[in-house]
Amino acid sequence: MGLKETSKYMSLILRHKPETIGITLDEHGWANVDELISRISKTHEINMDILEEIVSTDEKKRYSFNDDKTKIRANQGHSIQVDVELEEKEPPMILWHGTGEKFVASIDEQGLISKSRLYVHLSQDEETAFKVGTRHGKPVLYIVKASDMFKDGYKFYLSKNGVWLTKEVPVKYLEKQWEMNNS
């Protein structure tokens, strides 16, 4: 198995199901590195060098080590209740959300809801949102009127890897863009 498969398995463990390999995460989502390597190594090729390579080369910057690299966690995307110590921040005027065309009717009715995750994920730019949308079929982009939401009392957080997070985005703060502007 390659790095990609090991990284996906690690994502499952650190974001959703640590019990898969019999570990627990602390309240901030941290896992003990030695324990993680030991348990993952039963089914996937992994050691500290491989783990460091996964963390440093992951294009979405999904993972972080603590200062002495004895603990590791996923930066966001959890479906389990953890507090990854997100910093509350004032968002830019607009943010973007990319999705697949099949989700449009639901979004137009309910707005953006976190579903199985703890937060709705938003992008700083149109290009990133487009990439996210293409993972779900024909991409549809939404402009999120983040500044208006913030003024109305909604909280925003910026994760370590640059993803903006919020609990929900009501319909009135959304503006649909069917496809990316190629201007």
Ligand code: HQG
Second form
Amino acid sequence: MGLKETSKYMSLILRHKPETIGITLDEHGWANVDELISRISKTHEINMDILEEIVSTDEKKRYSFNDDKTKIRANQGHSIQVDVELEEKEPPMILWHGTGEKFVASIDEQGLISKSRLYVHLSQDEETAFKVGTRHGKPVLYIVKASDMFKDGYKFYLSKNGVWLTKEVPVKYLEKQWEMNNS
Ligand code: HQG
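May I ask for the structure of the form predicted in complex with the ligand now, the form predicted alone having been displayed?
Below: every chain and molecule of the assembly, starting with the one above.
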């Protein structure tokens, strides 16, 4: 089993289901590192060196340690109620959201909702949104009029790993882009 598989398993534990390995996260989403290693090691090859490698090489920088590396958490993406102390920030003029074609009818009616996660995930650029969209089948991109939303009082957060988050995006702030614009 490779690092990638272990990293995916960590994402399940640290974002969605810590109970899978019988641990709990604190209110800020932190898991105890020793406890995490000892429980994960029952099914995956892991120790502190491997954990440090996963955290530093993860291509989306999904995880962070606290200062003395006794605790670890996911930077964003949670479905369980934790407060990871996100930075509230004024967004750029526009942000992007990548989704699958199968969700378009519903999104055009309801706007973007966070579904199982705590927030709607938005990308700073088109390419990233495209990648996110392909996870759901044929990708469709939306432009989100983020600064208009911000002026209207919606809050935006920027996670440690560069994902923009907001609670919802009503239809009037969305502009559908059927094809990726490579220009
Ligand atoms: C869609 C990955 C129907 C939404 C990525 C999305 C991301 C609606 C899906 C992170 C809807 C939820 C999150 C509505 C939204 N009707 N469908 N009204 N509103 N949707 O996986 O944004 O690799 O929970 O468009 O990089 O795809 O896991 O969210 O398609 O940052 O680290 O409902 O996951 O990161 O899907 O992805 P998800 P997402 P990781």
